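A single chain, nothing else alongside it, follows as structure tokens in the form predicted on its own.
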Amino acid sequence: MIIVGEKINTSRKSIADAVKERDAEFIGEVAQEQAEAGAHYIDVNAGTFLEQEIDSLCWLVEVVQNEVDLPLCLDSPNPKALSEAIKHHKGEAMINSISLEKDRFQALLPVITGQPCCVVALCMAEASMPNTVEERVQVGSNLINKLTEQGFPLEKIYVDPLVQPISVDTRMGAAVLGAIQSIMNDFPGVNTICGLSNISFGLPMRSLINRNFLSLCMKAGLSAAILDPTDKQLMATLLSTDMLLGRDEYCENFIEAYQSGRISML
């Protein structure tokens, strides 16, 4: 399962501050704790900052590779920030995301196909937000045909069913893990990814919900998740998950997790 810390986004009021400030030394705390506890990638994400996007986007890159040695998730809705980022990037990033939108698509193309990286597909068209299981995976479907005709690996292909709010639509949580559970079936060797706290927006005990959420999820199939890897019962949560569904040989990792105390159950 594939981790990726989503606590550098400027949504946060203590990460855009930061930013704005440029404090290198706690944007880099941050990235060290997430990197600790467990992310495989650090998700970078400076959208909130609209004309200063790009500069600040950059400017996160540097900051947090020169803290660890981590690929990043380049997180973007804008395909000319995506393209500038990448340029500071070492080795190979994850953007953050393309879609069927016929000028994303057209704009980030060239991007991923420039250098090796994987990248986030997001199940949107032009018309709107997906509902139904059938209108992810028909999107999903497309992206992904779309890609590999493109010469895109599939293995690199991180196909995002968008998680909404089950508190707006209680049929939001079935819709993701069937799309989750038919992409993976239909594509041997494409990967899942979702923004997993998504799922309980507007609702109390929100960590109760995620952590089920990711379960039935990882059930489902999903490969990868946006989430927070400090969150020790979240973390108990994944580990146990993949434990359970015969993904830990000799449960070591879930062993070390606890051992370490990077898991916990209060």
Contents of the next structure:
Number of protein chains: 2
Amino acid sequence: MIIVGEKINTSRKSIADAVKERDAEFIGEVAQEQAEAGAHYIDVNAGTFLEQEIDSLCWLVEVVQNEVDLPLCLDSPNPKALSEAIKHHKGEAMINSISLEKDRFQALLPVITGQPCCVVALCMAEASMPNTVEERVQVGSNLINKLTEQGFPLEKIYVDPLVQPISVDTRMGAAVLGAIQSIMNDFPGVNTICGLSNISFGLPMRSLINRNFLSLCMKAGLSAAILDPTDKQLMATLLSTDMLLGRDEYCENFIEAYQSGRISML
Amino acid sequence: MIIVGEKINTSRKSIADAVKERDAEFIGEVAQEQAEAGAHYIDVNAGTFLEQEIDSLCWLVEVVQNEVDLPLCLDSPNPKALSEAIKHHKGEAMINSISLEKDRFQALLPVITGQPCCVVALCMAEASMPNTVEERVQVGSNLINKLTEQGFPLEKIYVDPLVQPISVDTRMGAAVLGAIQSIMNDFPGVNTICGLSNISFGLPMRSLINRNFLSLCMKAGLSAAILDPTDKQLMATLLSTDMLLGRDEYCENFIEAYQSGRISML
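Any chance you could show the form predicted together with another copy of the chain after that form predicted on its own?
Following is the full complex, with the preceding chain placed first.
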């Protein structure tokens, strides 16, 4: 299971303040704690900064990679910001994200085919959010085909089925699970990724619902998730699910995480 | 999801004491609290009493059905105890359990075909526990075929794939999940059931692992579980999984359980 640490996002006030003040120490600490908790990629997102987004994102790339020896997930809806940020990145970044929206696809294609990288491909066409399994699978398949036709490697594509709240439509959980299962089945070698927290919007006990949804997504075949790896309860769910699915030889990772205090029940 | 309340089992000391003293009030309370927590069946098991098992089981049936208006799950490896206990039962009992062991099958068959009831069918042949998905599916299919050939209704069979500890063999989780999926797929209308706690034997954070396993089993198609319905964290997992799988219209059951305090995160 590939973990993308989500905490460096200017939609969080402490991060926005640190970016504004160019507080490299604080950002470095947030990167470090996620790396120690088991992140494989560190997400950086300065989307709330609008005109200052590009400068801020480039600064974040430098600061985070000075601190931790991990690739980053460069997170922006703006192809220009992504194409600038990747110039500052060492190694193979994850680009988050491309979609089937025409302008976005065209603008980002040369960036991602110009250098080795992974890409998050959102199941979204022309700004309409998908509802059913079929809509997700159709847009996802379309994106996979278009990217691989351009020579982009299948195994570097991370399809994001886009999670929507079950409080708005109770079919939204099953729609994501079905889409993950179908895409992983139809394109062996491709990856799937999602954020979790949208699923529980508007409901009580959100962190419980999010954890539980992660587990169900993993059973459906999800290969990566954007989450907070310092959340010990969430990580307990992730590692116990891996173990229950037979992916943790001798239950070693689970027991080691328990003994080192990286997971918890409370 | 059908819930069988597991608490009235003489392997628990408080229950053993109450049965020994014929303390109907205490047993009645344990039945009542499970009914209020959402049990559809109340399991009664006096297996530790050996020679006194039959008398004790018959007494339990009377006492519990005096207290709650629910069918019982009559739980014994001994066909004689089951055939006596069912004489005291009002309505349609769940008989737990039959297996492919020859003597057990032959002795129990007339009991379960002699009156309307459900039966738990263990994936076990001649006292050998199953290891792989295939072994479970083979024994389970065999049992389903033998029972339905005798006119026993498919939808009243609850196949139990038999949960074994992942600490002993890390493939044991996936083996149960695969067996549930396969049996539910091959015999539309049949039910599957299991107890959870064996899965986590020998590991830390057992209740977390059990909860998580329940959720994965539900995704695989499990239709019933033998569990403690007064465990508010376990029930939170059960109800949120139902909701995430799209089986809780308007998220009504989950929200109602939250508001009434029947589920909890801690």
